[in-house]
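In the form predicted alone, a lone chain appears below as structure tokens.
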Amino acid sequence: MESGKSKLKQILKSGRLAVTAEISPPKHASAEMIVQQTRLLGDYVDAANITDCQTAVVRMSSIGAGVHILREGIEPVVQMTCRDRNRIAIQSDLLGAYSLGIRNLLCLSGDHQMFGNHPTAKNVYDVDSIQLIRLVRRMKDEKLFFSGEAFNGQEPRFFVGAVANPFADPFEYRVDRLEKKINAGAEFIQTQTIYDLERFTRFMEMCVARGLHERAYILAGVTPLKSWRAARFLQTSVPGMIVPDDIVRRLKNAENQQEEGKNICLEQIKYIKEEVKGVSGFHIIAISWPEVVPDIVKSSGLYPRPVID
């Protein structure tokens, strides 16, 4: 791998399917859990997302946690939300992150603070996610701060990502919104967790028809489920998520629900690999279940991971 370049970007450019996973920083100041998860995932993923106070719950910073996993040998995809920072703080954090060796950045709006453990906190949203993508790309492409002031030194050159949710309504607008993010400069996309394969297939058909898969790498999000209760929770309590009834029933009737949850995830990956055009890789979001990721990567034929010189 060329020094200072994103390994994730180089794997995607090579045409091989990329694999990313997700690590949630702890609600305390010890990096022990992060180090353990990094060592568990190290041989099985090309990069790991570090969430930025997901669901608006205070956790170790994504940049701090990203440096911990970088030291352990996994390339981080640091998430940056617009919820908690104005444009001054965002740029300051971006400069610091890049100086510490972080090369992948995922731009997000962030969950509203009312869902977290500080519901009376003030949100910021000085810029939205699409504006953030555009401004980070301008940093890289034109060497300009958000204000238009020129850099007097090294500019951050992140591999810039964004998210897409094919399962929110109205469905027809989802591809339009994705296209806006790509027009703003997003280079890779990670989708919301996929359980409704028919809807995801239609979404990707629309993306391919517009050529969006040729302008940004699209990674399909998959989440193995540990139990039917987890499936029911996602089905009924998480906005923008579609979990078909047959998945809930299948888990509920299974003798070993965790094994069935893993099998469903493997079937989803197989279907997407064989039937859905335009997908450049998989983003495995194993909620509170990181130990299943190596098995999924191996059993789905995504192992071993490519070595980039």
The other form holds:
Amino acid sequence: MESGKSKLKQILKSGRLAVTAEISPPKHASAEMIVQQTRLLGDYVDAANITDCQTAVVRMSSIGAGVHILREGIEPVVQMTCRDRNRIAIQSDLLGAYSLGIRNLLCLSGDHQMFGNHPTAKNVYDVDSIQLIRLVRRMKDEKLFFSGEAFNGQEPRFFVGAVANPFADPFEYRVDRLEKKINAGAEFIQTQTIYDLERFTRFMEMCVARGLHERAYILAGVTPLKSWRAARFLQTSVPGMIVPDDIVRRLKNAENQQEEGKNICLEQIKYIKEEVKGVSGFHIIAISWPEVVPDIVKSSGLYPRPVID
Amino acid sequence: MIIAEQKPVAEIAGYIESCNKVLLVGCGGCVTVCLTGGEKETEILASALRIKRRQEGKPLETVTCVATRQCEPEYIDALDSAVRDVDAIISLACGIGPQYLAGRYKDKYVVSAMNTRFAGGAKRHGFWEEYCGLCGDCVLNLTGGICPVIRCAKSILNGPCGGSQNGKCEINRDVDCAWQLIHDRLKILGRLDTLKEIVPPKDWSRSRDGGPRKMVIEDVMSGSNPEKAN
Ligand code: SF4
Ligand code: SF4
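Switch over from the form predicted alone to the form predicted together with the partner chain, please.
Now the complete complex, all chains and molecules, led by this one.
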């Protein structure tokens, strides 16, 4: 990290498929679990996303956890949500994060607090994700604070990412919204977990037709399912997610559900690699199943990962 | 209109435990329209408090009246004689009423019987919904006349977020996604291009910073000095 460059960016720039995984920080103050997960991921991923109090549950800060994984040798992608901070706190955290060696930033609005363990909290949403992207780019491109005031020292030069959800509605607006994020300055995009390949394919066709894949690197989100119950949960209880019935059925009928879940994920990666144009890499979100990531990376032919100086 | 609902009787009773005689002041404004603080509700609350206290063996004396509006000093002035011998004044107005009463009757204990909720519109008789958060910097003209500040759970100005599905908000399948509504409306108007523009961060300083907001219309400012309420 001494070079101050994002390895993720360099890999994407080189045209090779990137692989990232997701790490959820612990609900306590020990880094032990983070360190374990990082070691597990080893050299199977190019970077790891650190969620920012996902589903509005209090966890170790994304920046704090990011520094732990950085020490263990994996490049973090720190998530920054708009739910909990106003523009003063966001900028302050970003300066701190950059000073600690964090180079990748994923900007998102964040899940509403009613899903989490503090549903009576006051939310902030001072800026939204698109405004955040633009303002973070303003910091790096124009060396200006959100307010327009100039920096009198090092400006944070993050590789700026955003999320896109092809499975949210209205579908016809989803590509427009992605374009809006790219116009705001997003350099890479991470999609919501894909199960509905048909809808994802249509989404990517529209992106490619507009040349969006050439203006930002699009990473396809995949989530291996551990059981049919997990599939049913995502299908019924997670807003903005589409899980087709036959996936639930396939898992339910399988002799070994975990094995089947892994197979489905591998098939999806293969399909996306071979049939869907415009995808620059994969983001593996192995919810409470981090051990499976190395296996998936190996079996899908994405290993070994490229080495950057 | 300001929508306010009554606090539970037990809670209100708790505040006036030590009082023997109270004045209940209803309001003829918004709370009369939303059926929570008008004449009828004031009488009902008074009798509920009396019954409760009788059951507890500590009778309460109540006097009731309704101010035309508690948010204007001239209507509060009229309460002077009624206030004189009571131990507490219970206001059934929105949050402005108790503050005006406390400002005028500085030595009186003023209790609010209400939870002031939101600025709403009537959907049906007996059903109100929030439409405006009084943000002071209205964006309705960009959003097809649908307020994202209040009607979107995240107050997003560049929506819809990734949680919008089947027209509903991620927080609840019974809540419309404001941005789906905005999208549909702009589509009808042939103005979907508006949604491609990046709306800059909002000037929240017009919303709730810098102490209470003020509005002055010089031409009609009269001798009655609203400051005297405080
Ligand atoms: S934008 Fe502000 S002023 Fe306009 S309706 Fe919404 S909350 Fe009210
Ligand atoms: S689903 Fe719609 S209303 Fe709900 S937070 Fe997202 S954009 Fe706002």
